[in-house]
Amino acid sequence: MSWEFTVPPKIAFGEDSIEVLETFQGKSAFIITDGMVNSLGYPDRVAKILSDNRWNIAIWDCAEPDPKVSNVRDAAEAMRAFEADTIIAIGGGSVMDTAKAAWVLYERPDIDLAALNPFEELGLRKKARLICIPTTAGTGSEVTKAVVIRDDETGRKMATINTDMVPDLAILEPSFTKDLPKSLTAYTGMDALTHAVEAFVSTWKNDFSDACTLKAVQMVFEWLPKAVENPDDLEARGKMLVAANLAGMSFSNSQVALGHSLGHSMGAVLRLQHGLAVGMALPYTIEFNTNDSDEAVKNYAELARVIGVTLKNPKRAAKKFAEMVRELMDQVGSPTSFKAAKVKKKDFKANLDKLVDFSMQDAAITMNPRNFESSALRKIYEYMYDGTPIDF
């Protein structure tokens, strides 16, 4: 089988680095952004140095979280209004999911975003380009090719990928992330390490997403309890900006599994924050896949080996990545399970069943090292409630 990898034709990385918009050519930069990113004032430093080369600029704050099919539609109608010949995302992963597919619109019009996929080409560029400048280090959809939009009617999570929405420019700017609060850097680098994670056991692996895992991996279990411990280390933030794009390149060229599956359907049904949701999956998943699968059992091995791991047999060295990753998840403060994370068990009930049903119908389920029935995910849930252990 052959692969493409896919990236971002330039990241600029480190303290400054949103000083190379001047150097991008363009007249009209549409920036799309939320209102309490817009408040803290990044949206503005992005337009000062952008006018000072005399563009025109335009800030957009109304995007959402989750962004539903309508909100995409009314940023891709103010985009046409205004005529970007650039469109800038400043914000965390649902800020950039609406600019992906709000530039889908306002580029093609008669796309169906029900129906985006990875293999029509869209024809993206004529109007518009893409920069991303993230101000959470979690999604990487800065570098991916994925976007993550809800229907308006039922609230599932439509997830695709798509190479023409790979951004033109990824900006990662560590100062854009130190306003964030210690309990969104715990959620949004613990979604950075479900996608990397992921993406080494997904059945699309290859040795070039396999690259960026091990390192992500690494850099997370380093660098995310210092960044949630102090909020102005700049460094840590860079650090967990970089492991987050590595993931996001990893999994957007392997694509991810399980945990993804189960975390988008606890989004739309329970509205629990995407990183907190898959982030509580991921210890469940490692075992749920440990427990039937010898490649994810050497897969996850190779991972525990990368943050020190020592254990000779491949099953005790897997089980016990499951186990670093709870304490990981307890050191950062986010919830490994629904309790935790304060779900009322007669509204756990209640949903169970449109949980299940919702992963069920999630495309990451496809790639993931174990094969499984609706009755598998059921338990799974229910384990998750308290806080067992898979042993099953």
Ligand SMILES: NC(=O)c1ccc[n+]([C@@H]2O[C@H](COP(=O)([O-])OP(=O)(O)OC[C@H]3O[C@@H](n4cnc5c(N)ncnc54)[C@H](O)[C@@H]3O)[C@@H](O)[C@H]2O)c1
Second form
Amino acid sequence: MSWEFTVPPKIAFGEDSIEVLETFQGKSAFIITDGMVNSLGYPDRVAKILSDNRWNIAIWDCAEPDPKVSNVRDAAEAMRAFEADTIIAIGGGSVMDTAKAAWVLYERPDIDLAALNPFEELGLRKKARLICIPTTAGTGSEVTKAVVIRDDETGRKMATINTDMVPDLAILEPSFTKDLPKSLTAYTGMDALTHAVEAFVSTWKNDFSDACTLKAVQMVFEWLPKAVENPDDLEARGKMLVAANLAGMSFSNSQVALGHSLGHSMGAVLRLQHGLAVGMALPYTIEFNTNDSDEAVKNYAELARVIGVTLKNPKRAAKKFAEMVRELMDQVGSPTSFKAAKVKKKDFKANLDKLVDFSMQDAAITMNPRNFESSALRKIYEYMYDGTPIDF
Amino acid sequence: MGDDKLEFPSDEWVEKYVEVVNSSKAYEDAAHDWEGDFIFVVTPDGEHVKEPMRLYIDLWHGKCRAARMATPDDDAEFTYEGPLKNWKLLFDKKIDPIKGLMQRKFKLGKGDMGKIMRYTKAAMELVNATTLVPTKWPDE
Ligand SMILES: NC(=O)c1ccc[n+]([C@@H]2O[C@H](COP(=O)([O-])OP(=O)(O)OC[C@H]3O[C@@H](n4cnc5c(N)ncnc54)[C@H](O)[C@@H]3O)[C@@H](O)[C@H]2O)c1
Ligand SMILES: [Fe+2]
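Moving from the form predicted on its own, what structure would you give for the form predicted together with the ligand?
To see the whole picture, the full complex is given below, headed by that same chain.
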């Protein structure tokens, strides 16, 4: 059955890749970032290159973590006032998603972000093009069709895709990630791993995304511990940016699965950092799928082989893969249970219904290789509280 | 065996489908607060389907509370339409109902897209239910 694989026309990577901006055509660049990243000086570095080439530049640093629709509207408003022909996002997934969604509103003020969907052509690029420069090595949003915005009223994370939103240029500049603290390096790295793994078991998987996943999984296991251990290791930083990018290309074209449905809900309801949340969910979803999907077993076993597992029995290899994910998380300091993430039992219990409800509304559950009802999700969350491996 | 099959789309087929949907725990679970009706359209292919064939389905809180072959006057919040060959692939699970829209195998008409994006699991369960109806196709 026909399908498409869409990625940006250009991805610049490696030290000084930022200089690719010297070749980009345009007059007025609207830089979207957040206060933290702005204070680190990366937007100024970009602005300097552009102003040397006679661009007009505005820096808007009001992006918020896990952006809400209202925050995006503010960005779009500022973009409109400035009449940008180029939008440059410099930041983590939150900044890049703010830029993508604001770009949609800038070009299509008629669109309701809650109704953004994969099925309608947006017709972007009549006013501006989008450049993304990630400062975390995790979301891969710089190459994806995906965007995640929170509803102001309910706080629910609305994740969707649209091919038009794939950025025009992605720049993977390792030095832009070197100030990322160890914890966020670990969490965002786990997001990248979760994208790669989930794309490989998704019911929408395809050979192109599989190829990206295989390299990404191998790279995360090799380079994430090094990036966490030694934040100034620009080689490790650069490799993690590439791994996250490959994982982004993979899932953008084959989707994520249950781990993200659980994780989006955890981010919305308990305000856990995205990578921490999806990473925590990952080993449990591997076990859950392995217990009742031969297809998933085969795929996890193949991933296990990539990281050196030699077990012949596919089910044992798949289980071993979940174990190795947990070991990696322990090594880099990414919590493997709600308890370890310091979520109080009473908060967890008080929010369990909402956690399950929001997960059931997340589109990624339909791509999960094993089907289930909401009662299974509740049980998975309960096991995740104490860190009990899934046995059902 | 062949004689037990119900022609799609027809009132008999719909009647059986309603029975299957209404006994699906998975559908009820995923759509427990869904409120909205659909018209499923088999679009003309110039071969086996000369005129559009339309099914009206009213879904309410995890159950199907009304369904029938639609009359030309019937209207619904959403329409989901595609040619016969794609409906066959959908029922065979060779096309995924959501991906099918992106593959341009089906078209989704009208309705609040924000609402539908929150119920993709319910959509999947509606398709899963079709596999439990023994179906005879107009070209068979
Ligand atoms: N669109 C997609 O394809 C996609 C994919 C996965 C996740 N997401 C979304 O992205 C968001 C998460 O993005 P994220 O994990 O990159 O985190 P983030 O963008 O929310 O950033 C987390 C924190 O890190 C800080 N930070 C960012 N870069 C830094 C740096 N270099 N040095 C120091 N601090 C830095 C930020 O200021 C922020 O406080 C979530 O909302 C998630 O749902 C989107
Ligand atoms: Fe993610």
